[in-house]
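Below you'll find only one chain, the form predicted on its own, shown as structure tokens.
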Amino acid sequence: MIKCIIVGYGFLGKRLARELAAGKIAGVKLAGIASSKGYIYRADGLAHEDLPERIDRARGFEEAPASEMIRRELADLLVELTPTNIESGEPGLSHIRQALEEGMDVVTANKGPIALAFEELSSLAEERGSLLLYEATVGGGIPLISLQKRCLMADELLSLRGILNGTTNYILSRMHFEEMTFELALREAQMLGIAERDPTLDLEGVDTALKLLILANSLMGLRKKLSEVKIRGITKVTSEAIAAAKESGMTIKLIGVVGENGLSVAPRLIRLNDPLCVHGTLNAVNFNHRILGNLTIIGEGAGESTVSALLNDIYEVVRARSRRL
């Protein structure tokens, strides 16, 4: 039985905890959950009724850092879901590093550590014989990383381009179809919970850049840094620009590109009949392979769909451990 702990008890953490506590994946026992306030841990496992809305009000609550729970004798698998920090990757980076050093497997949806320290963490995982899985960091539940690594591993990925942020795609879609101003579309997105209270990372293109960086480094071995990505967001896209594009059978989308000219994120004109031209909160990525050619995959890029990616990565840990026995 694999003992799993979840560090980060927000939307994703709570939703994933419910799935694991209900026995969604055979062979995995949810032993602990942690937030910035502290943690609860039970070696015999947490049942569905044991899961609190707030950790600090739960029976057995320990007011201590999550690192205290990330120890080899307490767990076999860490699921790291703390908020993304684009400056240092912390505290997620330290959590993942500690778990790998302990020989634990790691599953994460935290973009910061994977974007900023991919080479270090992947090398550490290989050295310790552990798995580091991060499908949920890019594209929500869309299997972008596993598609390339498992299904297309024999074909060289030459370039890619994609819409990787649902918030900006929703805003641009509303501007296109409803002729809204940028400010009004943003306000609506915030009211619907599609945009964060502080949507700066989305609007300025940084969230897309982080995801692009993860794809470039992990699937194409480019070893790029965030400072090497040319980034321009959507805050200066006007209703007039959208209308002009519309008259030509086109629209404007925030698109990330990995190609001959490096990595870039910017609002770009795209034809309405382009397979990549999806609307609302959808994400879409086009892979260009040496043999296969172009392949476009579309899906929901955030929210509930991300839980699917996390569960699939956890299931991969179960399969890998069963092969080791």
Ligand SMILES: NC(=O)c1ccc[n+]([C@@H]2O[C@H](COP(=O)([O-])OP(=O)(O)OC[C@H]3O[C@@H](n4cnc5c(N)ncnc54)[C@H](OP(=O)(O)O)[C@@H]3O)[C@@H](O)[C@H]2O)c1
Contents of the next structure:
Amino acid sequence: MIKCIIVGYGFLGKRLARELAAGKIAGVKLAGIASSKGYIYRADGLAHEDLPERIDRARGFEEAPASEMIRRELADLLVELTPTNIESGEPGLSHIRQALEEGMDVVTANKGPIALAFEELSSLAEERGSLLLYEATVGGGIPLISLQKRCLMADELLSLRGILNGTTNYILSRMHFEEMTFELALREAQMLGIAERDPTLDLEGVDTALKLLILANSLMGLRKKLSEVKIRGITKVTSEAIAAAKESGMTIKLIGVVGENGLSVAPRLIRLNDPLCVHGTLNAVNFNHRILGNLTIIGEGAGESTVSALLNDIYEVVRARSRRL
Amino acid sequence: MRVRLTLALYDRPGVLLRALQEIAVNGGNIISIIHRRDRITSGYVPVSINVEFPDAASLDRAKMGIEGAGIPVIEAETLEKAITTMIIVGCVDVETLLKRVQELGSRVAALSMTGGAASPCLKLVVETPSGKLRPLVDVLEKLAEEWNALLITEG
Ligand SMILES: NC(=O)c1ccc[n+]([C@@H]2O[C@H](COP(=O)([O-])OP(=O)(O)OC[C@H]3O[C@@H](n4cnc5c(N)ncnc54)[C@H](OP(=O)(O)O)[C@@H]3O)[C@@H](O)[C@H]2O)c1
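Please show me the structure of the same protein in the form predicted in complex with this ligand, now that we have looked at it in the form predicted on its own.
What follows is the whole complex; the chain from before opens it.
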């Protein structure tokens, strides 16, 4: 049995814990969960009814940092789900580093560490013979990374472009179809819980840039840094601009591009019949391969769907470990 | 890239075939040939050939091959023009903008303004010769930055 611990017990952590405690992945047992307050750990596994709403009110609560659970309990697999920090990558970066050093496999949805320290972490994982899987960091549940790594490695990925942020896509879609102003569409998105209370990183294009970096560095072998991405957000996009685009059979979308001119994130004009032109909270990515040509994949880029990517990465760990034995 | 090659052919059989061979071996796809018999001068017939070349390098190789065979290339004119739409949100100095577009060898095919003074929005349809779009976008992006405006291009 693979002993799994989840660090970060918020939206994703709770949903994933429920799946694992219910035994949805054979061969994996959920042994520990941690939040910012502390952790609970049970070597024989946490059952569904053991999962608390709040960790600090649960039986067996340890008021100690998650790093202590990682160090003390020698689990096999860390699922890192703490908040994304774009300055330092912390606390996720330390958690992942520590786990890999202990020889654990790591699965994460946390963009910070993967975008900021991909090279360091992937070589550390390789050195230790551990897996570092991060499908859930980009495009929610859409299998972008495994699609490329499993099915298309023999072809050459020349460029890619994508809509990688559901919040901005929702806002721009409402502006296009309902002729709303930016401010009104944003407020609506916040009311619906699509946009965060502080949506700056989404609106300014930084979230898209982080995801683009992860795709560029992990799928195209680039070694780019966040400072090398040219980033423009959508806050200046007006109803007039959307109307002008519409008149020409186009609309405006926030698009990340990795191509011959480097990495960029900007609002761009896109034809309404372009396969990339998806609406609402949907994400879409278009890969351009040397032989295959264009391939576009569309799906829900955040929320509950992300749990699907996490579960598949965990399943991959199970498969790899059974091969290792 | 679409190119119109104008060659000076001696009015003798076999010469055109020689030129066409050079185009074909360098990947050129011949779209049409026009003999300008109306413009025969001292034994030469100007011939205009519209060719689709995979890139500029293959055009150069074909040109060298043709000239190497003793056939003068009078002109090689790039025909392809990209037509793109751009939107600029914010206050714009239209005169400067149009001047720059022209200086860079492009042409504004259509222009419309909406939003009035409160929320100005300029839409341009620009015709650019092939290879000239990127430099144009770079220049316009700098201008937009100066004006604290947002340039939105196709992509
Ligand atoms: N939600 C999505 O749709 C989605 C999609 C893709 C990727 N992601 C990424 O996945 C990660 C998790 O997202 P989420 O929506 O589940 O976040 P969330 O609801 O904000 O949960 C974050 C959790 O991390 C815990 N935490 C914070 N600092 C910690 C520390 N030092 N040690 C241990 N735990 C700590 C928090 O503890 P407290 O409960 O004590 O505050 C909370 O339980 C983020 O990096 C996010 O960017 C999210």
